[in-house]
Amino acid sequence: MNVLRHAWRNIWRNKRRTGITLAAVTLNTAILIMVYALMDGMIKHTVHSATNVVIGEVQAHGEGYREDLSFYKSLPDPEAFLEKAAANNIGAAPRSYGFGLVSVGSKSAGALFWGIDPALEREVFDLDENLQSGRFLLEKPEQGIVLGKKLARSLHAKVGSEIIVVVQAADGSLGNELYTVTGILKSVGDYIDRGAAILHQDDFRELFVSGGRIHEIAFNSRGKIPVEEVAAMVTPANQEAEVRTWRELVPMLNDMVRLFDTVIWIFGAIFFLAAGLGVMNTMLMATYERIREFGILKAIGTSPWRIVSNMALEALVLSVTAAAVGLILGLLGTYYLSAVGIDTSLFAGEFSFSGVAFDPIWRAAFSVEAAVVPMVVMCVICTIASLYPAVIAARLDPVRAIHHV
């Protein structure tokens, strides 16, 4: 303790020079705390969007579907998939795909129609909860479709207007119906914007005179399983099918992440770099005032180790208070920013990219390694700067330093 309280004394013999260095460390980890918990929070805010509204971890395809979106090459045998999800607890969503016209009055348009089962879609996904205006789609079939954003508006189609649908069926036959708006969904990728028709299964299997067939099925574990792992366990043996996680299915949106985290360490580096030449520079100057004490404790018989020792300890204190009260505004700055968020849409509107929407609103995320992980490092950086100075005053000659004015 002696010692503790011999370094918290020294560092503080020159008040301004210690507290100026002092608020710098301080304001130094408080941003670093809070830039990482944003970068987190915008990381977990991507792979949110992009696996939990729509796109799934995981997805199963036939063998060339990606390739030409053919009607035709659906899934040989999607039960075998479900049932190995069920059997893994992971969420898994079939789908099917087909294209046609809708229009509505003198308006019209090409659309994807998805055919999908409601229920499982609100057990899996998020999709239900991206509504702009009226309803998601009952569990039981209703002759409802709800819209993508963009869609809807090129067609001046509002909940509750009736839509003419026009397909090219299974069997070559001319598919043709009428149905209502229920809902119309919020700005989720450009791809759904643009062109998604969203049915109940059953009404697009009426519809396609599909016979079933089941083009995608998605899976989803919410983050509970890597998604590596998710692939493995919903693939059964001897399957004629293309299956792919997320990274794969949206690559750009990937190398995305990938930078996210690169920035993360870039931006770090700089700001422990500023803060260890801060203290560097305080342990300098504190150097050179003191060089008659250390060569009086040369003198006396005190070893170069020690003296290091000593100083080493003085930064460590120094930077520890200093990381402390950082922590401390760095998670009330983090609350806030996670609670209140920054508005994007001030200077960037709505944002897409690799076909995923998101959110304007960017928001912090709170982990445990946000927190410490910018503490600790300060600590130890500044510490290693210490060093420096350190060596210098156990290498002075304790005659000249005693006499040094």
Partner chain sequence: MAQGVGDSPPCESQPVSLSLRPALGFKITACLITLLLALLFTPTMARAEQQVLTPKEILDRVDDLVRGDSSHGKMTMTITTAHWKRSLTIEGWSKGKDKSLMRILAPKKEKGTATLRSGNNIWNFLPKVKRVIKLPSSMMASSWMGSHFTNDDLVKESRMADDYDFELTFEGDKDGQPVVEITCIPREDAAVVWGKVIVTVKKNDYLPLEVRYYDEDLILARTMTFEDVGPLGGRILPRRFIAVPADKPRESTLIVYEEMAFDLELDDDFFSLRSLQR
Given for the second form:
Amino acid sequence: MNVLRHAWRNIWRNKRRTGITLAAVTLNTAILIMVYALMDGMIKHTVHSATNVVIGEVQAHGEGYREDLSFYKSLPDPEAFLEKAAANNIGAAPRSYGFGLVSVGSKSAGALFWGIDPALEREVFDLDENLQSGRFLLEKPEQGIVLGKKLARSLHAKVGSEIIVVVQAADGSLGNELYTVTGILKSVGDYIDRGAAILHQDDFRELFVSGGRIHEIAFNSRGKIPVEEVAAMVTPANQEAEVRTWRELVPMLNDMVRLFDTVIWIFGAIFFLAAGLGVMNTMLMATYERIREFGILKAIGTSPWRIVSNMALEALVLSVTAAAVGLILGLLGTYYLSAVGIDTSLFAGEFSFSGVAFDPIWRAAFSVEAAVVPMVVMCVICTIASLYPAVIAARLDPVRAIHHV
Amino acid sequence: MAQGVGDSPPCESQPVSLSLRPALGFKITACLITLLLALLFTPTMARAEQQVLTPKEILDRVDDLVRGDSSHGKMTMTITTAHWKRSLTIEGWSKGKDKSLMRILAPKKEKGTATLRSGNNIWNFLPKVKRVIKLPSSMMASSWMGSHFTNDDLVKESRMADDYDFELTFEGDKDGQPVVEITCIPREDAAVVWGKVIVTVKKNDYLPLEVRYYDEDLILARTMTFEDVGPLGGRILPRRFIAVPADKPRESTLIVYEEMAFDLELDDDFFSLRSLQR
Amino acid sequence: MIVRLAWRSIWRNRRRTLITVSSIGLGLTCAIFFIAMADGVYVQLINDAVRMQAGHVTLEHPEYRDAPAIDLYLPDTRALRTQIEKMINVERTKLLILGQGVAKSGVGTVGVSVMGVEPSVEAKTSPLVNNIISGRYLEDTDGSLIVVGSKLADRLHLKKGKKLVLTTNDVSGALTEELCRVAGIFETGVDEIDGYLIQAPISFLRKLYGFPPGGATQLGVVLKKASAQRKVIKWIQPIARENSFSVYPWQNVMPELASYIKLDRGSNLILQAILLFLILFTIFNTISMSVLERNKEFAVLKAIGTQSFHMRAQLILESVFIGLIGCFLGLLVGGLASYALQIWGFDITSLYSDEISISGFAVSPIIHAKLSGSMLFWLVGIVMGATLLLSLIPMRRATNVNIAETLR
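Return the form predicted together with its partner chain of this protein as a structure block, the form predicted on its own having already been given.
The complete assembly is shown below, putting the previous chain first.
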């Protein structure tokens, strides 16, 4: 304790020097913590953007459905999945799909029809918030339809347009119906933009004579539960179904996210390098200035070991204090960046890339790692940087050390 | 007309053009197509005299079936797939090579649904919503009324003689009747996906019995069979027609002709959008 | 005189100078490397996309952009093309026909995107040419040969030499079809390309769609330097207007890519700003530390009657020297490191133990840096300016040093 107090007093002997060093370590730690959290947040942001609009963290399909999208390969027992998901508090949205023709005036195009439950969809996913005009489907069936952006454009359809739909129903008969466009989606991924025509589950059932077939259930815990666990939690026993995580569902996206991660961590490494070098230089300079002092200490008979250990202790006390202050500042900054975030739409409009619609708000992500790693790195660098000149001083003979400039 | 649910293969993301039913781009020679649609039968087949004909002449004979002015008929189309089976009663009219109109009489759900083909275009009239829609080219490959025929098959014009080289590969008895088998090899530059097509016709009257389509690897892709030869519209013709995709042998589309009339007076105006909606 | 004094003064305490110089130099190195790497990532992305698609600048029928349709084409581009190709900064021009169609083989039918290209031009511009996995890319004399994506080939059981019938509507809306044969199969790793794209010689598609000779849906201008885009658009605009064509930058043609890059650049900008702040802070720290430690020296100088004007001039000069040396060091190390990364690139996939499936050009796994003169200029300017400004703050205190107090 005594040693610590001594070190503490020593540190404040030269207030200006200590002030500068302290400021350097504090600020660098705080910034590193924030940058770490921001980068972590950016990765989470990408994953979140990838999964939160429609894909979800996990999807269940009937066996073989994804190979040929056959209408008849639906989930044999969707209720069992929904019950398991509800029991584990994981959001689940059941969907039906079928192909057909949409036509407005003289324009027509092929489309993939979705039969959804608007209430669940709204609760579990963010598709309803991604409309460029109009509104999402209501909870009651209303003969309304929501179109993908490019599909609407190629049909010259607007909100309120009457859409003729022709499909081959599940019993082979010809299903046709008139719907009114209630909303047009923003760009949320190419396959939706170009082909999605979204209906209420009840309307879909009537159009396709589908008998309530469910082709897909998308699960989303909104990042609260790791994806693999979600997959395990929602899968009932003895199901003839395929359960996949988004990483398997969109492997390209998974690879993209991984590449993105790597790039971000290379950036992060540059940050650590810059901050580390900065602190090291400041500390080196501060210690070198004290070589004369070490010379005097040595002249009065202090052992070199004592000088070095004193110095190390001082550096440690200084850097821990600074890092602690830095931690507080960093956490405050991170809190702000995670609560408010940075609105990236300031420099980029709405967009999607490779099937991922990005949330425009970039938020930092809290994690223990993000707080601890920068602190430890800073303290270690400080102590080492101060040891080097101290060791040199300890080995110098006192006279030279005193005259050392 | 409606492409659909059926066993449509995936088409996750593609543009306006969705990919449809696989393996069923029944690109049929004109004689078959028109048979199927009960159009264009002409009386040129009347003379059934025995002659020695070259393979090309034989197929020209078959092709001659289509060189008519107009026709009117009624048929039932029974479609069997792995998931459902249903029958449609259809009334059809045709004029020249490129005009036809078909209207569904039964079942009730589809009654009044009509398809108009003029040139290379197809329009559908949907009585339920009282609208006419024009089929985009991207839908040409999709199934017509859920059958094993595509919209594309409806608009194909006769190019048999232009597209293929012919060879008489068999002449003799098959299943107890004398037949002639002609192998059609697509020409190098013909817009034909098949590796070869084998047409079997009866030797005495050159009525078609069977057509088999092989893909480029010479694997059978589909078979069409003609049965029940009898009087139809004053002619002797096959009255049943069955198409079977080779990869789904349990599926089929069967067409049975009930009545037929040839060389009627039909206005061009009859094949207009206005009459489509009547 | 002062210059020599300053120069000698900074070398009197070599260690201190070295630390300050290294702070500046290493800081600059980090900044250069960081920005060059970030820039490199999307330069590559833009470059690949632009070369594969319709160039840095695209000419189209005025109505095409809003509702692309095959009948909205450029009837004759030949005269315009020669004019554009004469402009400086233009590497070459490429004609494209973009259309939709249905591809049929004996096995099945798939809706496809059809892209008509001039094979010899495409071979020099498009990265697709390097992604042929079997057979070969198109050649000018190919007639009705095509290249198809790997997934499409799987679905239709296509191999080199196999037949395919392409059905579509021509410019008059009539149904038309042509036979083609597969010359090669490409794989890019992007489903939308591998599963649905067919490339064919433009002459073949003109026949299919009924275009006049020289007709195309797009005239793309590939630039030598992406930065010349605005200038080139300005030059093309009047002659395009005569032909009543519209001119678009690639950002309008590929808005998703443009906004992705904008977003990426935006978040990078934030990180760059933080990094720069960090570096400047370190420079400030080292400078103020070194100046403060020299209080005694200043006191002596003042005591022997040196004017504070002279002292300041000397200090400023010292900062200039230190800044210059630091910047030189930073330029050397940062520049060389970035240059090496620019030339050789770094394959991130080597960091993964397992196979990563991204191939081709959607997201290139090989990172290349991109150095630019203006970036270096700005960074050096900022660091230099900051060094000078930051040295002013402690300097005021140095020249106002209390002689008696300090020398005691």
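Throughout, rigid core stands for the largest set of C-alpha atoms superposing within 1.5 Å between the two forms. Residue numbers count along the first chain shown, from 1. Source: prediction; values computed, not measured.
Relative to the superposed core, residue 121 undergoes a C-alpha shift smaller than 2 Å between the two forms. Comparing the forms between the two forms, the C-alpha position of residue 367 differs by 2 angstroms or more, with the core used for superposition. With the core held fixed, residue 33 shows a CA shift of 2 Å or greater between the two forms.
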